[in-house]
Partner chain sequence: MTATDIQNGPTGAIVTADGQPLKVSLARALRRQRLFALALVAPLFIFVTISFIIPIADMLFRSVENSIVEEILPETVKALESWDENSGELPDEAVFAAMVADLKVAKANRTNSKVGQRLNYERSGMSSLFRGSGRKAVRIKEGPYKEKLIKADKDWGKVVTWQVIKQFSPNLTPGYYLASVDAMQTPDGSIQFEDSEKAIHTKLFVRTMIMSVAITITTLLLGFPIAYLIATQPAKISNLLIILVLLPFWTSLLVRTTSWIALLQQKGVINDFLVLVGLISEDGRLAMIHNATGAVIAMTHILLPFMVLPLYSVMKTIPPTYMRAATSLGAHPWPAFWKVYFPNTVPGIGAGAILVFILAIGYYITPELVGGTSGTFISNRIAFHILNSLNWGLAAALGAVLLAIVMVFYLLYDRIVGIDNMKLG
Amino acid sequence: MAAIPPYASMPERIWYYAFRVICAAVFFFLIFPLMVIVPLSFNAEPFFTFTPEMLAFDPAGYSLKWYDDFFGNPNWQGAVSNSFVIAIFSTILSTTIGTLAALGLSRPSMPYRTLIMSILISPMIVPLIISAAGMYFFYSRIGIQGTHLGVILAHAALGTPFVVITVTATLVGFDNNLIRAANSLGAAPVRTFFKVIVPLITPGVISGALFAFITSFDEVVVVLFVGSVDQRTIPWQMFSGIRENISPTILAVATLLTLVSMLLLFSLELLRRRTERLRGIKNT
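That sequence in the form predicted alone, only its own chain, can you share it?
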(Lines of atoms letter the chains of each structure in order from A and count residues from 1; the text may use other names and numbers.)
(Lines give C-alpha, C1' and ligand atoms only; values in the text may rest on other atoms or scores of the structure.)
Protein backbone atom coordinates (compact mmCIF):
# COMPACT_ATOMS: atom_id res chain seq x y z
CA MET A 1 0.00 0.00 0.00
CA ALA A 2 1.36 3.42 -0.98
CA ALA A 3 2.69 5.73 1.69
CA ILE A 4 0.75 8.85 2.60
CA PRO A 5 1.77 11.78 0.35
CA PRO A 6 3.50 14.76 2.03
CA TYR A 7 0.83 17.18 0.82
CA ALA A 8 -2.05 15.25 2.49
CA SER A 9 -4.32 17.29 4.72
CA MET A 10 -4.87 16.58 8.41
CA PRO A 11 -8.21 14.74 7.86
CA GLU A 12 -6.55 12.62 5.17
CA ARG A 13 -3.70 11.77 7.53
CA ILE A 14 -6.15 10.84 10.29
CA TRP A 15 -8.12 8.61 7.94
CA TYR A 16 -4.86 7.07 6.66
CA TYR A 17 -3.95 5.78 10.11
CA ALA A 18 -7.54 5.14 11.24
CA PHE A 19 -8.11 2.93 8.21
CA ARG A 20 -5.12 0.79 9.15
CA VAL A 21 -6.31 0.51 12.73
CA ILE A 22 -9.75 -0.60 11.53
CA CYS A 23 -8.24 -3.19 9.18
CA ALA A 24 -6.01 -4.51 11.98
CA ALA A 25 -9.02 -4.74 14.34
CA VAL A 26 -11.08 -6.65 11.75
CA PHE A 27 -8.17 -8.96 11.05
CA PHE A 28 -7.69 -9.60 14.76
CA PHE A 29 -11.43 -10.24 15.22
CA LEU A 30 -11.42 -12.85 12.43
CA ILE A 31 -8.10 -14.56 13.10
CA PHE A 32 -7.72 -14.53 16.90
CA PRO A 33 -10.37 -17.23 17.60
CA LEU A 34 -8.56 -19.52 15.16
CA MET A 35 -5.17 -18.80 16.70
CA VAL A 36 -6.45 -19.70 20.18
CA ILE A 37 -7.45 -23.17 19.00
CA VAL A 38 -3.95 -24.12 17.86
CA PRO A 39 -2.10 -23.98 21.24
CA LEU A 40 -5.10 -25.42 23.09
CA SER A 41 -4.95 -28.50 20.86
CA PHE A 42 -1.57 -29.30 22.46
CA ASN A 43 -2.93 -29.10 26.01
CA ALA A 44 -1.76 -32.00 28.15
CA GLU A 45 -4.90 -31.78 30.26
CA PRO A 46 -8.45 -32.49 29.03
CA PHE A 47 -9.44 -28.84 29.32
CA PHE A 48 -10.48 -26.16 26.87
CA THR A 49 -8.56 -23.48 28.76
CA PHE A 50 -4.90 -22.57 29.17
CA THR A 51 -3.39 -24.32 32.17
CA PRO A 52 -0.74 -22.67 34.38
CA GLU A 53 1.88 -24.98 32.83
CA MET A 54 0.94 -23.82 29.34
CA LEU A 55 1.07 -20.14 30.32
CA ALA A 56 4.50 -20.76 31.88
CA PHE A 57 5.64 -22.55 28.68
CA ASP A 58 6.39 -25.65 30.73
CA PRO A 59 6.92 -28.62 28.35
CA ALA A 60 4.92 -30.78 30.75
CA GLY A 61 1.85 -28.72 29.93
CA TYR A 62 1.95 -29.67 26.25
CA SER A 63 1.19 -33.00 24.63
CA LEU A 64 0.37 -34.61 21.27
CA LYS A 65 -2.00 -37.15 22.76
CA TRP A 66 -5.11 -35.50 21.28
CA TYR A 67 -3.60 -35.82 17.81
CA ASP A 68 -2.76 -39.44 18.62
CA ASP A 69 -6.36 -39.95 19.67
CA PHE A 70 -7.57 -38.51 16.37
CA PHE A 71 -5.33 -40.69 14.21
CA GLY A 72 -5.88 -43.78 16.33
CA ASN A 73 -9.62 -43.54 16.93
CA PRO A 74 -11.65 -45.59 14.41
CA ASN A 75 -14.64 -43.26 14.78
CA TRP A 76 -12.59 -40.26 13.72
CA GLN A 77 -10.91 -42.15 10.89
CA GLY A 78 -14.27 -43.35 9.64
CA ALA A 79 -15.50 -39.75 9.66
CA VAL A 80 -12.41 -38.66 7.71
CA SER A 81 -12.99 -41.38 5.13
CA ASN A 82 -16.66 -40.44 4.74
CA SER A 83 -15.82 -36.73 4.46
CA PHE A 84 -13.31 -37.27 1.67
CA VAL A 85 -15.44 -39.75 -0.26
CA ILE A 86 -18.54 -37.56 -0.09
CA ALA A 87 -16.62 -34.34 -0.80
CA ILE A 88 -14.74 -35.75 -3.79
CA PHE A 89 -17.77 -37.25 -5.54
CA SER A 90 -20.02 -34.27 -4.78
CA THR A 91 -17.28 -31.94 -6.08
CA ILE A 92 -17.00 -33.87 -9.34
CA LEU A 93 -20.77 -33.78 -9.78
CA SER A 94 -21.23 -30.11 -8.86
CA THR A 95 -18.24 -29.05 -10.99
CA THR A 96 -19.61 -30.83 -14.05
CA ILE A 97 -23.13 -29.46 -13.63
CA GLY A 98 -21.98 -25.96 -12.66
CA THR A 99 -19.52 -25.66 -15.55
CA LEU A 100 -22.05 -26.78 -18.15
CA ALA A 101 -24.65 -24.43 -16.67
CA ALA A 102 -22.22 -21.49 -16.72
CA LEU A 103 -21.30 -22.17 -20.34
CA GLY A 104 -24.97 -22.24 -21.29
CA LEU A 105 -25.79 -19.08 -19.35
CA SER A 106 -22.88 -17.24 -20.97
CA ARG A 107 -24.56 -17.45 -24.38
CA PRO A 108 -26.46 -14.26 -25.30
CA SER A 109 -29.21 -16.33 -26.96
CA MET A 110 -29.94 -18.26 -23.77
CA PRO A 111 -33.63 -17.65 -22.83
CA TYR A 112 -34.64 -16.86 -19.25
CA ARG A 113 -31.02 -16.44 -18.19
CA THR A 114 -31.87 -14.40 -15.08
CA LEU A 115 -34.51 -16.86 -13.91
CA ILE A 116 -32.26 -19.89 -14.43
CA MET A 117 -29.34 -18.19 -12.68
CA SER A 118 -31.60 -17.35 -9.73
CA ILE A 119 -32.67 -20.98 -9.44
CA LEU A 120 -29.10 -22.25 -9.65
CA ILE A 121 -27.78 -19.99 -6.90
CA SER A 122 -30.86 -20.38 -4.68
CA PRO A 123 -29.10 -22.90 -2.37
CA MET A 124 -26.79 -20.04 -1.35
CA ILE A 125 -29.75 -17.78 -0.51
CA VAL A 126 -32.31 -20.10 1.04
CA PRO A 127 -31.63 -20.83 4.73
CA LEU A 128 -29.75 -24.11 5.00
CA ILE A 129 -32.21 -25.62 7.48
CA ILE A 130 -35.02 -25.20 4.92
CA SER A 131 -32.97 -26.86 2.18
CA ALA A 132 -32.04 -29.68 4.56
CA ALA A 133 -35.66 -30.31 5.56
CA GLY A 134 -36.81 -30.28 1.94
CA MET A 135 -34.08 -32.70 0.92
CA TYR A 136 -34.96 -34.98 3.82
CA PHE A 137 -38.61 -35.34 2.80
CA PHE A 138 -37.79 -35.65 -0.92
CA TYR A 139 -35.00 -38.19 -0.46
CA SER A 140 -37.11 -40.20 1.97
CA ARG A 141 -39.79 -40.59 -0.69
CA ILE A 142 -37.39 -41.80 -3.37
CA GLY A 143 -35.48 -44.06 -0.97
CA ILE A 144 -32.02 -42.51 -0.86
CA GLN A 145 -32.22 -40.87 2.56
CA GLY A 146 -29.53 -42.31 4.82
CA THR A 147 -27.29 -43.36 1.91
CA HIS A 148 -23.99 -42.07 0.57
CA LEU A 149 -25.71 -41.28 -2.72
CA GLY A 150 -28.22 -39.04 -0.98
CA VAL A 151 -25.55 -37.10 0.89
CA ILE A 152 -23.44 -36.74 -2.26
CA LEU A 153 -26.40 -35.38 -4.24
CA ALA A 154 -27.29 -33.00 -1.41
CA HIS A 155 -23.75 -31.65 -1.16
CA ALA A 156 -23.55 -31.38 -4.94
CA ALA A 157 -26.64 -29.17 -4.87
CA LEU A 158 -24.96 -26.94 -2.29
CA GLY A 159 -21.67 -26.74 -4.19
CA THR A 160 -23.05 -26.12 -7.69
CA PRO A 161 -23.81 -22.39 -7.11
CA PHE A 162 -20.15 -21.72 -6.25
CA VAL A 163 -19.04 -23.39 -9.48
CA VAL A 164 -21.60 -21.48 -11.54
CA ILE A 165 -20.51 -18.13 -10.09
CA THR A 166 -16.76 -18.70 -10.47
CA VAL A 167 -16.96 -20.11 -13.99
CA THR A 168 -19.37 -17.35 -15.04
CA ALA A 169 -16.93 -14.76 -13.72
CA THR A 170 -14.16 -16.40 -15.77
CA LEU A 171 -16.30 -16.36 -18.91
CA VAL A 172 -16.91 -12.61 -18.57
CA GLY A 173 -13.46 -11.93 -20.03
CA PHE A 174 -13.62 -14.77 -22.54
CA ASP A 175 -12.88 -13.75 -26.14
CA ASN A 176 -15.48 -15.38 -28.39
CA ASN A 177 -13.35 -14.54 -31.41
CA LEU A 178 -11.19 -17.52 -30.43
CA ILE A 179 -14.15 -19.83 -30.98
CA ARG A 180 -14.89 -18.21 -34.35
CA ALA A 181 -11.25 -18.57 -35.35
CA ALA A 182 -11.27 -22.26 -34.41
CA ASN A 183 -14.46 -22.81 -36.39
CA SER A 184 -13.04 -20.99 -39.40
CA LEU A 185 -10.00 -23.29 -39.30
CA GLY A 186 -12.23 -26.35 -39.49
CA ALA A 187 -12.20 -27.44 -35.83
CA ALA A 188 -15.21 -29.46 -34.76
CA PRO A 189 -17.28 -28.12 -31.82
CA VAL A 190 -16.00 -30.85 -29.50
CA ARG A 191 -12.37 -30.14 -30.43
CA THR A 192 -12.96 -26.40 -30.01
CA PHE A 193 -14.41 -26.99 -26.57
CA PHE A 194 -11.52 -29.10 -25.27
CA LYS A 195 -8.69 -27.27 -27.05
CA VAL A 196 -9.84 -23.64 -26.78
CA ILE A 197 -12.54 -23.16 -24.15
CA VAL A 198 -11.45 -25.61 -21.46
CA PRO A 199 -7.82 -24.40 -21.12
CA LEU A 200 -8.97 -20.79 -20.69
CA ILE A 201 -11.70 -21.50 -18.13
CA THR A 202 -9.72 -24.12 -16.21
CA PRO A 203 -8.65 -21.69 -13.42
CA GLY A 204 -12.29 -20.75 -12.81
CA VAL A 205 -13.39 -24.38 -12.90
CA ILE A 206 -10.71 -25.41 -10.40
CA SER A 207 -11.57 -22.47 -8.15
CA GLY A 208 -15.24 -23.44 -8.20
CA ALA A 209 -14.31 -27.06 -7.51
CA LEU A 210 -12.26 -26.03 -4.48
CA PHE A 211 -15.15 -23.97 -3.13
CA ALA A 212 -17.51 -26.89 -3.69
CA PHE A 213 -15.08 -29.23 -1.95
CA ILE A 214 -14.79 -26.93 1.07
CA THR A 215 -18.57 -26.53 1.20
CA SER A 216 -19.08 -30.29 1.27
CA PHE A 217 -16.20 -30.94 3.66
CA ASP A 218 -17.43 -28.40 6.24
CA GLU A 219 -21.19 -28.96 5.94
CA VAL A 220 -23.02 -30.43 8.93
CA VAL A 221 -26.70 -29.38 8.84
CA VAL A 222 -27.71 -31.18 5.64
CA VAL A 223 -25.82 -34.37 6.49
CA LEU A 224 -27.64 -34.51 9.85
CA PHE A 225 -30.96 -34.54 7.97
CA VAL A 226 -30.09 -36.58 4.89
CA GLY A 227 -27.40 -38.91 6.24
CA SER A 228 -27.26 -41.66 8.83
CA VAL A 229 -24.60 -42.97 11.18
CA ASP A 230 -22.91 -44.67 8.21
CA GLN A 231 -22.37 -41.24 6.61
CA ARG A 232 -20.95 -39.59 9.73
CA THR A 233 -18.52 -36.89 8.55
CA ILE A 234 -15.87 -34.88 10.41
CA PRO A 235 -18.20 -31.92 11.18
CA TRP A 236 -20.88 -34.36 12.35
CA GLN A 237 -18.34 -36.14 14.56
CA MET A 238 -17.20 -32.80 16.00
CA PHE A 239 -20.80 -31.73 16.61
CA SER A 240 -21.55 -35.02 18.35
CA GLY A 241 -18.35 -34.72 20.40
CA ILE A 242 -19.33 -31.31 21.70
CA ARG A 243 -22.76 -32.58 22.75
CA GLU A 244 -21.86 -36.04 24.07
CA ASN A 245 -18.21 -36.31 25.04
CA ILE A 246 -16.24 -33.07 25.18
CA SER A 247 -12.61 -33.79 24.37
CA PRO A 248 -9.69 -31.62 23.20
CA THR A 249 -9.46 -34.00 20.26
CA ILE A 250 -12.01 -31.65 18.70
CA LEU A 251 -9.43 -28.86 18.94
CA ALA A 252 -6.81 -31.03 17.26
CA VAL A 253 -9.23 -31.75 14.42
CA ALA A 254 -10.12 -28.06 14.16
CA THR A 255 -6.42 -27.19 13.89
CA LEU A 256 -5.94 -29.71 11.09
CA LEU A 257 -9.02 -28.42 9.25
CA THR A 258 -7.73 -24.86 9.58
CA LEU A 259 -4.44 -25.96 8.03
CA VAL A 260 -6.27 -27.64 5.16
CA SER A 261 -8.38 -24.51 4.58
CA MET A 262 -5.26 -22.35 4.50
CA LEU A 263 -3.69 -24.62 1.89
CA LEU A 264 -6.85 -24.47 -0.22
CA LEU A 265 -6.98 -20.67 0.03
CA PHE A 266 -3.33 -20.52 -0.99
CA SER A 267 -4.18 -22.65 -4.02
CA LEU A 268 -7.05 -20.31 -4.89
CA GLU A 269 -4.70 -17.34 -4.76
CA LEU A 270 -2.27 -19.07 -7.11
CA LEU A 271 -5.15 -19.81 -9.50
CA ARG A 272 -6.29 -16.18 -9.35
CA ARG A 273 -2.86 -14.95 -10.30
CA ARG A 274 -2.64 -17.49 -13.10
CA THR A 275 -5.97 -16.27 -14.44
CA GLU A 276 -4.73 -12.70 -14.41
CA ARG A 277 -1.61 -13.71 -16.31
CA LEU A 278 -3.70 -15.53 -18.93
CA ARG A 279 -5.78 -12.39 -19.39
CA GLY A 280 -2.75 -10.17 -19.53
CA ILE A 281 -3.52 -8.38 -16.25
CA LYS A 282 -0.50 -7.20 -14.31
CA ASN A 283 -0.48 -6.94 -10.54
CA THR A 284 0.23 -3.47 -9.31
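Positions refer to the first chain, counted from 1. These numbers were taken from a predicted model, which means no experiment stands behind them. C-alpha atoms forming the largest set that superposes within 1.5 Å between two forms make up the rigid core. What changes on going to the form predicted together with its partner chain:
Core-superposed comparison between the two forms: the C-alpha position of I14 differs by no less than 2 Å.
Now the other one: the form predicted together with its partner chain, given that the block above is the form predicted alone.
Nothing else is written out below except the one chain.
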Protein backbone atom coordinates (compact mmCIF):
# COMPACT_ATOMS: atom_id res chain seq x y z
CA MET A 1 0.00 0.00 0.00
CA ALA A 2 2.77 2.34 -0.92
CA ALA A 3 0.49 4.62 -2.88
CA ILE A 4 -3.18 4.63 -3.68
CA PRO A 5 -3.76 3.16 -7.15
CA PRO A 6 -5.78 5.27 -9.61
CA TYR A 7 -8.40 2.55 -10.08
CA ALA A 8 -9.24 2.39 -6.34
CA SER A 9 -12.94 2.62 -5.56
CA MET A 10 -14.47 5.19 -3.22
CA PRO A 11 -14.60 2.89 -0.12
CA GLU A 12 -11.02 1.91 -0.77
CA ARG A 13 -9.99 5.54 -0.88
CA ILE A 14 -11.85 6.25 2.36
CA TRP A 15 -10.26 3.23 4.04
CA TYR A 16 -6.83 4.26 2.78
CA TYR A 17 -7.06 7.61 4.54
CA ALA A 18 -8.91 6.23 7.58
CA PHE A 19 -6.14 3.68 8.07
CA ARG A 20 -3.49 6.40 8.00
CA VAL A 21 -5.45 8.41 10.55
CA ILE A 22 -5.66 5.37 12.84
CA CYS A 23 -1.92 4.78 12.51
CA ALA A 24 -1.18 8.43 13.17
CA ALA A 25 -3.30 8.22 16.31
CA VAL A 26 -1.37 5.19 17.55
CA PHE A 27 1.96 6.90 16.91
CA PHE A 28 0.63 9.94 18.73
CA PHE A 29 -0.24 7.66 21.68
CA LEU A 30 3.31 6.27 21.61
CA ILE A 31 5.20 9.54 21.37
CA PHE A 32 3.03 12.21 22.99
CA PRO A 33 3.55 11.02 26.60
CA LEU A 34 7.32 11.29 26.08
CA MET A 35 7.09 14.76 24.58
CA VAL A 36 4.63 16.25 27.04
CA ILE A 37 7.02 16.02 29.97
CA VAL A 38 9.57 18.26 28.26
CA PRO A 39 7.60 21.54 28.50
CA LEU A 40 6.14 20.49 31.85
CA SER A 41 9.61 20.20 33.32
CA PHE A 42 10.09 23.94 32.80
CA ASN A 43 7.01 24.73 34.86
CA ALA A 44 7.43 27.61 37.28
CA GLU A 45 4.77 26.15 39.58
CA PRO A 46 5.03 22.83 41.40
CA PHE A 47 2.29 21.28 39.25
CA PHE A 48 2.25 18.37 36.85
CA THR A 49 0.11 20.23 34.34
CA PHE A 50 0.15 23.31 32.11
CA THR A 51 -0.55 26.52 33.99
CA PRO A 52 -2.45 29.34 32.23
CA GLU A 53 0.82 31.33 32.09
CA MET A 54 2.51 28.47 30.26
CA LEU A 55 -0.31 28.22 27.75
CA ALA A 56 -0.04 31.98 27.12
CA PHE A 57 3.71 31.53 26.55
CA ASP A 58 4.33 34.00 29.34
CA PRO A 59 8.04 33.76 30.28
CA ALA A 60 7.02 34.04 33.93
CA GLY A 61 5.31 30.67 33.62
CA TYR A 62 8.57 28.95 32.80
CA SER A 63 11.61 28.39 34.94
CA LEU A 64 14.67 26.22 35.29
CA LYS A 65 14.30 25.76 39.01
CA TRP A 66 13.58 22.02 38.83
CA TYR A 67 16.79 21.48 36.89
CA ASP A 68 18.49 23.64 39.48
CA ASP A 69 17.06 21.42 42.20
CA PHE A 70 18.27 18.31 40.39
CA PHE A 71 21.83 19.55 39.98
CA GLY A 72 22.02 21.08 43.44
CA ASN A 73 20.35 18.36 45.48
CA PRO A 74 22.84 15.93 47.07
CA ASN A 75 20.21 13.17 47.07
CA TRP A 76 19.86 13.33 43.30
CA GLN A 77 23.58 13.75 42.71
CA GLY A 78 24.29 10.72 44.89
CA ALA A 79 21.71 8.81 42.87
CA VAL A 80 23.39 9.84 39.61
CA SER A 81 26.81 8.65 40.70
CA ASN A 82 25.38 5.41 42.14
CA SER A 83 23.53 4.76 38.92
CA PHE A 84 26.66 5.19 36.83
CA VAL A 85 28.94 3.20 39.13
CA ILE A 86 26.52 0.29 39.33
CA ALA A 87 25.65 0.34 35.63
CA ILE A 88 29.27 0.59 34.46
CA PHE A 89 30.59 -2.20 36.66
CA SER A 90 27.70 -4.54 35.95
CA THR A 91 28.05 -3.81 32.21
CA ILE A 92 31.76 -4.65 32.25
CA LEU A 93 31.09 -7.89 34.10
CA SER A 94 28.14 -9.01 32.00
CA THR A 95 29.71 -8.01 28.68
CA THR A 96 32.97 -9.86 29.36
CA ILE A 97 31.55 -13.18 30.46
CA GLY A 98 28.53 -12.85 28.17
CA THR A 99 30.71 -12.41 25.08
CA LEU A 100 32.90 -15.38 26.03
CA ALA A 101 29.82 -17.53 26.50
CA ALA A 102 28.36 -16.39 23.18
CA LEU A 103 31.61 -17.36 21.45
CA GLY A 104 31.38 -20.78 23.05
CA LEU A 105 27.68 -21.19 22.26
CA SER A 106 28.25 -20.34 18.60
CA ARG A 107 30.85 -23.04 18.11
CA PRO A 108 29.50 -26.00 16.18
CA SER A 109 31.13 -28.29 18.72
CA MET A 110 29.05 -26.91 21.63
CA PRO A 111 27.20 -29.71 23.42
CA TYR A 112 23.77 -29.27 25.13
CA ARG A 113 23.38 -25.95 23.35
CA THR A 114 19.61 -25.47 23.79
CA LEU A 115 19.58 -26.48 27.43
CA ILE A 116 22.47 -24.21 28.39
CA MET A 117 21.05 -21.35 26.33
CA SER A 118 17.69 -21.57 28.07
CA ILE A 119 19.38 -21.44 31.49
CA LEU A 120 21.51 -18.46 30.48
CA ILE A 121 18.50 -16.60 29.08
CA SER A 122 16.33 -17.26 32.15
CA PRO A 123 17.10 -13.96 33.99
CA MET A 124 15.34 -12.21 31.13
CA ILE A 125 12.24 -14.40 31.33
CA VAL A 126 11.62 -14.66 35.05
CA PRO A 127 9.47 -11.74 36.26
CA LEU A 128 11.60 -9.10 37.95
CA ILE A 129 9.67 -9.28 41.18
CA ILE A 130 10.53 -12.97 41.53
CA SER A 131 14.21 -12.40 40.71
CA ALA A 132 14.21 -9.54 43.19
CA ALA A 133 12.57 -11.64 45.90
CA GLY A 134 14.93 -14.57 45.38
CA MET A 135 17.99 -12.34 45.35
CA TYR A 136 16.77 -10.48 48.43
CA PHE A 137 16.45 -13.69 50.43
CA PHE A 138 19.66 -15.26 49.20
CA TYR A 139 21.84 -12.15 49.21
CA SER A 140 20.81 -11.34 52.79
CA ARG A 141 21.74 -14.89 53.70
CA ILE A 142 25.27 -14.47 52.33
CA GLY A 143 25.56 -10.90 53.56
CA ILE A 144 25.74 -8.86 50.36
CA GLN A 145 22.23 -7.43 50.53
CA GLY A 146 22.47 -3.66 50.83
CA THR A 147 25.94 -3.42 49.32
CA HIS A 148 27.13 -2.09 45.98
CA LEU A 149 28.57 -5.52 45.24
CA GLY A 150 25.18 -7.17 45.65
CA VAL A 151 23.43 -4.73 43.31
CA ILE A 152 26.21 -4.96 40.72
CA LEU A 153 26.08 -8.78 40.71
CA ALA A 154 22.29 -8.73 40.48
CA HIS A 155 22.28 -6.26 37.60
CA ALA A 156 25.05 -8.13 35.80
CA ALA A 157 22.94 -11.30 36.01
CA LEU A 158 19.98 -9.43 34.50
CA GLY A 159 22.13 -7.95 31.74
CA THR A 160 23.94 -11.09 30.52
CA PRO A 161 21.04 -12.53 28.45
CA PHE A 162 21.06 -9.39 26.29
CA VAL A 163 24.78 -9.68 25.66
CA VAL A 164 24.51 -13.40 24.86
CA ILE A 165 21.61 -12.81 22.46
CA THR A 166 23.14 -9.88 20.57
CA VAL A 167 26.60 -11.43 20.25
CA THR A 168 25.26 -14.82 19.15
CA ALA A 169 23.12 -12.97 16.61
CA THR A 170 26.21 -11.36 15.06
CA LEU A 171 27.91 -14.76 15.04
CA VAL A 172 25.06 -16.48 13.21
CA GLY A 173 26.47 -15.68 9.81
CA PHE A 174 30.05 -16.13 10.99
CA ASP A 175 32.15 -18.07 8.53
CA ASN A 176 34.35 -20.51 10.45
CA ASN A 177 36.60 -20.78 7.39
CA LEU A 178 37.92 -17.33 8.31
CA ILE A 179 39.45 -18.81 11.46
CA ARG A 180 40.88 -21.72 9.48
CA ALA A 181 42.26 -19.31 6.92
CA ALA A 182 43.94 -17.24 9.63
CA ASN A 183 45.38 -20.37 11.24
CA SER A 184 46.67 -21.75 7.97
CA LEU A 185 48.30 -18.43 7.21
CA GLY A 186 50.27 -18.82 10.40
CA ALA A 187 48.36 -16.71 12.93
CA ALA A 188 48.38 -17.97 16.51
CA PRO A 189 44.92 -18.42 18.14
CA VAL A 190 45.29 -15.22 20.18
CA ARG A 191 46.20 -13.21 17.12
CA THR A 192 43.32 -14.78 15.19
CA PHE A 193 40.97 -13.80 17.99
CA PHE A 194 41.98 -10.15 18.05
CA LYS A 195 42.51 -9.66 14.33
CA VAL A 196 39.68 -11.75 12.87
CA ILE A 197 36.98 -12.50 15.43
CA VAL A 198 36.96 -9.28 17.44
CA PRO A 199 36.44 -6.85 14.53
CA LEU A 200 33.53 -8.96 13.29
CA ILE A 201 31.72 -9.24 16.60
CA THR A 202 32.42 -5.72 17.87
CA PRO A 203 29.05 -4.27 16.78
CA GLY A 204 27.23 -7.10 18.57
CA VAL A 205 29.34 -6.68 21.69
CA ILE A 206 28.73 -2.93 21.78
CA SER A 207 25.01 -3.23 21.30
CA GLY A 208 24.91 -5.99 23.90
CA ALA A 209 26.84 -3.74 26.27
CA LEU A 210 24.39 -0.91 25.61
CA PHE A 211 21.48 -3.22 26.39
CA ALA A 212 23.21 -4.36 29.57
CA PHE A 213 23.93 -0.76 30.54
CA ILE A 214 20.37 0.43 30.02
CA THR A 215 19.04 -2.66 31.82
CA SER A 216 21.00 -1.71 34.89
CA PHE A 217 20.52 2.04 34.50
CA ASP A 218 16.73 1.72 34.25
CA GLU A 219 16.27 -1.11 36.68
CA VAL A 220 14.33 -0.35 39.84
CA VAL A 221 12.66 -3.50 41.21
CA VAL A 222 15.84 -5.42 42.01
CA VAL A 223 17.63 -2.36 43.36
CA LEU A 224 14.68 -1.65 45.67
CA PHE A 225 15.06 -5.10 47.19
CA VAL A 226 18.76 -5.90 46.94
CA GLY A 227 19.96 -2.35 47.57
CA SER A 228 19.59 -0.13 50.58
CA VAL A 229 19.57 3.68 50.90
CA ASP A 230 23.30 3.76 50.11
CA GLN A 231 22.66 2.20 46.70
CA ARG A 232 19.85 4.52 45.70
CA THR A 233 19.92 4.99 41.94
CA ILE A 234 18.08 7.48 39.74
CA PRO A 235 15.10 5.13 39.16
CA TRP A 236 14.94 4.39 42.89
CA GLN A 237 14.91 8.11 43.66
CA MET A 238 12.19 8.67 41.06
CA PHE A 239 10.15 5.78 42.40
CA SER A 240 10.21 7.04 45.97
CA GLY A 241 9.71 10.60 44.71
CA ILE A 242 6.52 9.64 42.89
CA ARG A 243 5.23 7.76 45.90
CA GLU A 244 6.06 10.32 48.57
CA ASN A 245 6.44 13.95 47.52
CA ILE A 246 5.73 14.45 43.90
CA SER A 247 7.77 17.39 42.62
CA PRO A 248 8.46 18.49 39.04
CA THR A 249 12.14 17.72 39.65
CA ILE A 250 11.11 14.22 38.60
CA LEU A 251 9.94 15.68 35.28
CA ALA A 252 13.29 17.43 34.82
CA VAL A 253 15.08 14.13 35.47
CA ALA A 254 12.69 12.36 33.12
CA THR A 255 13.49 14.87 30.36
CA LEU A 256 17.22 14.35 30.84
CA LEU A 257 16.78 10.57 30.84
CA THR A 258 14.78 10.76 27.61
CA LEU A 259 17.70 12.62 26.04
CA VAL A 260 20.05 9.86 27.21
CA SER A 261 17.85 7.16 25.72
CA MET A 262 17.62 9.05 22.42
CA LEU A 263 21.42 9.12 22.34
CA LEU A 264 21.58 5.39 23.02
CA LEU A 265 19.01 4.64 20.36
CA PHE A 266 20.91 6.76 17.88
CA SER A 267 24.19 4.93 18.54
CA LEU A 268 22.48 1.55 18.25
CA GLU A 269 20.97 2.54 14.92
CA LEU A 270 24.42 3.53 13.66
CA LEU A 271 25.79 0.17 14.80
CA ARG A 272 22.99 -1.69 13.07
CA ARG A 273 23.71 0.11 9.81
CA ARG A 274 27.42 -0.64 10.16
CA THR A 275 26.70 -4.36 10.66
CA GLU A 276 24.43 -4.37 7.64
CA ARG A 277 27.09 -2.69 5.57
CA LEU A 278 29.73 -5.21 6.69
CA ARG A 279 27.38 -8.07 5.92
CA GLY A 280 26.63 -6.58 2.54
CA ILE A 281 30.32 -6.52 1.65
CA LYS A 282 30.74 -10.11 2.76
CA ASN A 283 27.87 -11.35 0.65
CA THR A 284 29.16 -10.00 -2.62
